[in-house]
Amino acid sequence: MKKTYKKDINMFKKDFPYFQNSNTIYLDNAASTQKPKCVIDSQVEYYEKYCANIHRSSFSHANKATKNYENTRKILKNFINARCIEEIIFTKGVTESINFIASSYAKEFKTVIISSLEHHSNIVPWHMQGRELNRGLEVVSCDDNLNFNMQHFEELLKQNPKSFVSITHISNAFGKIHDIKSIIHLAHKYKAVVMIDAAQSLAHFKVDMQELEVDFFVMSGHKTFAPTGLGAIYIKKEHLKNVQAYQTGGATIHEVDYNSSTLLNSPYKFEAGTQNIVGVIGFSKALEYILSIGYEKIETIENDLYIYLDEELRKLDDIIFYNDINKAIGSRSFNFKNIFHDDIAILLDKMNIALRVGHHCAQPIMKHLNIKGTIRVSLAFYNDKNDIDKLIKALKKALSILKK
């Protein structure tokens, strides 16, 4: 990773009420990001001024709610450069999106291929289909720096033609960035279909569906400065006719009688029941907020801060890393020799440092590394060098206590 200039970015904290109401140093962004005031205000405005259901009634407040909900679909379409709004479906989040595609489309594939760095949300749904290692489920190996093994991936594709490939874009546990463009290209060469888990992606850099030519791309709201309980899935148009509805009911129906039902076209056939209307509206505000800052600035800030974090952590005695920061962003995982990570977290919490310890819903890679878990610092563009300095000070104090 190329070193860039250092910059104090406290100016962004003013946009997030959390930082005005708390003295906590928040370093758990891979779990969930804080919300800018524009997102929070959109939630209050909906509930106080035009709270109504969508796609049903025709009175003015219902029309406004529907308009704002559907406007988010247009904004997200443009944000990720999808070809049409039919390709954008709202869900509860990445977990539901993966389960949706696993059960309504990918179950017909003989083999599913995943990486070594997957979140449980991209492992357990395949187990629910009765798949296990070498029996309907294949796992691409990684090297000692947790890099994706493209050679092994190609071997698996050759051995398992027309597979379903489901790969995380950025590891939530270690911040490793998979070269998804190359992964998608190679998979398509062997007639495989590809789904990318982009839970960590939109908070850090721009993605382009037409450039990637990915088949399915699942996204998180709450990890992208939007409300919780909200996500989205991009489905390439050519697959829409083959994807079955995950659930049915209100808002999905074209016509029903006691003998049969017909569903609407995408995206509505995939959004049964009353949706997280206010969450979807908040998602549009989060995306607009990101655009107002610009990914060029976000990447510069985060790259600079990620380098600074790594430099400062390396000054601590007995620290253990599991990968370097080349082709990585956001999350930095580590341990200390002969120190239990939970003990570190308890002491840091008392010093108002919020981060995560444990297996980070990635137990298989932790078992591969022969560890119970890690201490994970995960950054966003509203963090700054002062946050890192306070973290390092707190770590030094915690280590001095635990080593006595």
Given for the second form:
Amino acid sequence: MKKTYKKDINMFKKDFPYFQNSNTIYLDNAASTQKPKCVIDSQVEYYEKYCANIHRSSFSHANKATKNYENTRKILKNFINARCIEEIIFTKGVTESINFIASSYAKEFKTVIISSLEHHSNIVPWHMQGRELNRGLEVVSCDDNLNFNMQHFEELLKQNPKSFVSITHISNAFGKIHDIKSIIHLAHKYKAVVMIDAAQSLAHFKVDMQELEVDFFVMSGHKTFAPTGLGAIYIKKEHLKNVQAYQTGGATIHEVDYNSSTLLNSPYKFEAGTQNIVGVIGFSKALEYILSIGYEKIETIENDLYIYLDEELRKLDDIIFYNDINKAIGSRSFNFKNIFHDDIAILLDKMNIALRVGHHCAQPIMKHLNIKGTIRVSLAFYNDKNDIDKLIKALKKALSILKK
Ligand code: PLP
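Having seen the form predicted alone, I'd like the form predicted together with ligand PLP now, please.
Entire complex below, previous chain first.
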């Protein structure tokens, strides 16, 4: 069948069926990205042509499913420059990955250090261990532009050597980028172990495990143009022997009798039960798609767009920002004086603008700023200036209605 594209969509959006089927201006990429056709096709192909479980049966479709699943591990290993496939474990997403590491490994650490910009997924698992501020949990302060306070971080590391540091790379709520290379380097000086919440990273940046020398790196598929319900953890090889399996059961097992069980080695011992096979296969297509465009191009497009977004938003009356755009990408958060953000979202939705308002699963920083939440525009490389112009036009209209 001949492909029909909407004439007015850019060359990248043409790769995403969502934009051919919808007039929505999609600006909620920090929540989840759209999926390119190659990812969707791989899902359909699996279900229609070789649907079978992996690592179990030996008929040809089962072997093909296993091969494609394991091929994603290799592709991701190369993508992030891990040393070996044992270091790559698939999970449901970043939330599960952090819960896994928190409950099976990091619980042994007396102190966990996080930043002020963490998502609830990197706060609540620590509370579930009974940790509170200054009682097993320390929070690095930030300045008025939400920049990470490196001096405070060093003080906390000095006071709490051999801590577990768990810090987001990019704030989903405000777009602030943490200088994770310096954070990891400093943490290691004080014998800390570091986990980076990279939920927002792969859609925007190239990352390299050897360059970062990070201990744990948790990634999200659905925020990286891949299917939902899929994530991955990189665990530095040195730590594999100390990480306990978070769940056990089928597929993790070397030998079982009624008295005891022995587990396989990583990565299999960490992937209990039937996995999100189709999601993992789709992830490889998303990673290949990113490589076909190249991070250099993605970063250039996004930086230009982010600056344009900021410039255009600044022209609006009574806009309130909470940070500058220095060392920030993707998400831009704001409010308007005396306007409730939920009202903006309702009106924008009627004008086909999709964005998120509220606390963005980051209530502590909202409380610190003394606000209930923000209006958040979050960009991906397939957005363009036309999207931003339409957003601004819609915001102007919404504001004129709400100010009446
Ligand atoms: N951490 C950050 C910074 C996020 O932005 C998100 C999702 O918004 C999460 C964690 C949770 O990720 P997932 O949906 O993969 O569980």
